[in-house]
Structures are given as C-alpha cells and as structure tokens.
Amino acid sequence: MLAKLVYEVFSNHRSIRRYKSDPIPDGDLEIIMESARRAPTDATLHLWSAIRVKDRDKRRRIATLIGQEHVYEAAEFFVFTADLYRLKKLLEYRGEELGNVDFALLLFAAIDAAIAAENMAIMAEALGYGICFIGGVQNAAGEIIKLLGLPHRTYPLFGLTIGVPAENPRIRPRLPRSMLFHEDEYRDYSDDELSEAYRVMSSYSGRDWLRIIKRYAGKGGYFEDRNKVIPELLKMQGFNL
C-alpha cells in the first residue's frame, strides 16, 4: 500500500510555475526541509548547503534577473549550493588542510545537492504542494553570488520552488523507458528508436522536440553561453580546478 502511494507521487510529478499566496504551515515545511537533511551524502561530507530566501526584495531581483515570476510567487524559494567552504572550515577547525580535491568534490557536490532537493521536492508533492526546480538561477549566478553572499568554495547551482499550485499543467512526457536503462553496457540506439523518441517528447506540444534541444543544447543553444562563463565564475569563487 506504501510502495503504491509513493508511486502515485512519482507518477503525477508536474512542474508548476503558479502558485496561490498561502504561505506553508512551519510544520509541513519543518517536515520538508527534514528530508533534504536525511538525504544521502557521499561518505558523508555535505557537500551542499541550500539558502532558503525569504527576503522578498531578494526574491523579487532573482525573479527579474532569470525572468521566472513564480520563483517571486511561490510560498519558499530556495537556492541549492555546492559547497566545499564548509568542509574546508571543519578541516581548519583541527588542525588540517582541503586537499586538492575541487574538481572530484564539486561533481559529488553537484550530485549531493541533487539528491537533496529531490528529497524535499518528494516530499513536498507528498504532502499536496506544488515545486519546479529553477536551472534558471545558472542564467544569473554572477549576480546571485552578490545577491546571497556566497563564499569561495560555493556555487549557487539550481533552484526550488515550493507552495500552493494555482494551476493543474499536465503531465510531461518521458524518454521511453528503453533509452534511458541500459544492460550490462551501454547500447547504441537504432533509428527508430530515435524516431520515436521524438514521437513521444513532441506529443506534449505538439511541437518538434528537436527545437528545444537545439535551443538549449545545439551550436548556439544556452548552454554554449552557460559553458564560457560558468569556468569563470567558479574561478572567482575560488575554486582550484
């Protein structure tokens, strides 16, 4: 009965991007924030920190900044960090030194943090509230950084969204299962497969798929500009990579 009531949350996942103004009762965001805590952490450094910004000046620069209104809208907004400046304090703290880690840590960081704000966003969808991660928070980390007061060995990576849904969007289309599992190792995908995966991601819309990866990942795309500036960013946020 558990298995099947946690699958129901997997299964009616929607990003939602209008939120009512009810604020999240301290108990049920307690509960949240709880479960971001109890996330898994690779041998167990917490690699990742998170700023809850309830600031509402701050949250309205953000929103302007990446020009996403909900992130201003929704009852909680939080900002998702790698963070190796509080490992590096710890070591300090008795004695030792970070090692010339930065760039393994940073990747584990990335994946720390990921698994920690799907913890929230599960829980969050479990208890009846709406969330979208916010990738946007890369289209203005520079100023962000400022904004939050980031120190060396941070990086603000994505955001999360959580409150009210004023809205009932329908449920995104996945990748066949096919293409995403693999045995054993990895398989080369024939045409058709290729074919229907687009099937299936356009069906959404109504639109060809391929003009959002093109957009966002094609020559010319987003992330060839999020390419050039992330390097030097995380450069003045000081890490050795």
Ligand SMILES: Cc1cc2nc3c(=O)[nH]c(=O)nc-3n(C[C@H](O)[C@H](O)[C@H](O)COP(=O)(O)O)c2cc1C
Given for the second form:
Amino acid sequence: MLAKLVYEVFSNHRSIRRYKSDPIPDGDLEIIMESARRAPTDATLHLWSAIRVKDRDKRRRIATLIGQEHVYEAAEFFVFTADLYRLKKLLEYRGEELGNVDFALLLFAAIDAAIAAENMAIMAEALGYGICFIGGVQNAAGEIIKLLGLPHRTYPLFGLTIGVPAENPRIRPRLPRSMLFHEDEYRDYSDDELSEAYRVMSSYSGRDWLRIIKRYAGKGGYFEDRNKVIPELLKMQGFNL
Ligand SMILES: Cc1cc2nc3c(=O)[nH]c(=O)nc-3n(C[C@H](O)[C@H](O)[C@H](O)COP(=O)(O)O)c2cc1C
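Any chance you could show the form predicted in complex with the ligand after that form predicted on its own?
Once more the chain from above appears, this time first in line as the rest of the complex follows.
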C-alpha cells in the first residue's frame, strides 16, 4: 500500500513553474526539510548545504539574474551548494586538515546534494506541492555566490522551488527504460532505438527534441559557456582541482 503511494508520487511528477502566492505552513516545511536531512550521505560527510532564500529582494535579484520568474513567485526557494567548507571546519576544529580531496569530493558533493534535494522534492510533492529544480543558477553563479555569502570551498549547484501549484501541466515523456538500463554490460544503441528516442521525446510538444538537446549540449549550446565559467568560479571559491 505504501509502495503504491510512493510510486504514485514518482509517476505524477511534473515540474511546476507557476505558483499561487499561498505560503507553505511551518509544519509542512519542517517535514520537507527534515526529509533532506535524512538523505543518505557519502561516508556521513554531509557534503551539501542548502540556503533557504527568504529575503524577497534577494529572491527578486536571483529570479531576474537568471530570467526565471517562478524563482520569485514560489513560496520557497532553496539553493543547494556543494559544501566542503563545513567539513574543513570540522577537521580543523579537531586539529586535522582537509586532504587533497577537492575534485573527488566535489563529485560526491553533487551526488549528496542531489539526493537530499530529491528527498525534499518528493516529500513536497507527496504533500501536494509543486517543485522545480533550477539549474539556471549556473547562469549567475558568480553573483549568487556573493549574494548568499557563500564561503570558500562551497559552490551553488542548483536551486529548488516549492509552492502551491497554479498550473497542471501534462506529464512529460522520458526515454524508454531499455535505453536507460543496461544488463551486465553497457549495450550500444541501434539506429531504430535512437530514432524511437527522438519520437518519444518530441511527442510532448510536437517539436523536434533535437532543438532542446542541441540548445543545451550541442556546439554553441548553453553548457559550453558553463563549461568555461564553472571551473573559473570553483577556482575563485578556493577549490583545489
Ligand atoms: C538539474 C536540473 C536542473 C533544472 N533546471 C531547470 C531550470 O533552471 N528551470 C526550469 O524551469 N526547469 C529546470 N529543470 C526542470 C527540467 O526542465 C524538467 O525536469 C524536465 O524538462 C522534465 O520535465 P518534468 O520535470 O516536468 O518531468 C531542471 C531539472 C533538473 C533535474
């Protein structure tokens, strides 16, 4: 019975980008944040922190910087960061030093943060709220670092909006399971499968999915910029990569 309910939450997921102005009651918010705290974390290191952006002016600024109004409109907005700073403090407090670990721990920090955020997202959805992950924080990561006072060895990875939905979008498609899961070894894709992938993923809007993946991951796509900026910002944040 519980499994059915959990599966229902996963199956009904869609990102929500329009929110009512209703706040989230403290009790609900507590359960949502507690769900993140209970998430698995590599070696108990807790390699993440999340900044709850309550200040309306800061919220306005971030929404404008990244051009995403739902960041302002949502009842709640959290910025999830990779956080090696706290770990360094904890080690130093006991007379130890952070090792030469930054690259590997940054990868694991992204994993820790994503798991914690997804726990929060699922709990929020189970309570009837809408959520949207905001990778767009990368479009203004430098400004967000300053605005949120992020110390050395932290880095803003993504945001998460949570609020009462003011829209009811259709469920978006995903790639066929056979392309996402492999058995015993990685299996390459046939032309038929690749063609089917485009068909399935284009079915939501009726527009060629290629336009989207090209815009993000193709030549001249958004991620080319991020690929340049992120290493520079990480260096500025004191990561030893
Ligand atoms: C890491 C990550 C970053 C995302 N960044 C944004 C974003 O900046 N803005 C936005 O509106 N949606 C963002 N999304 C939501 C995706 O666009 C959405 O999950 C995808 O289109 C599939 O739609 P669905 O969530 O409704 O199934 C992000 C999702 C993830 C997982």
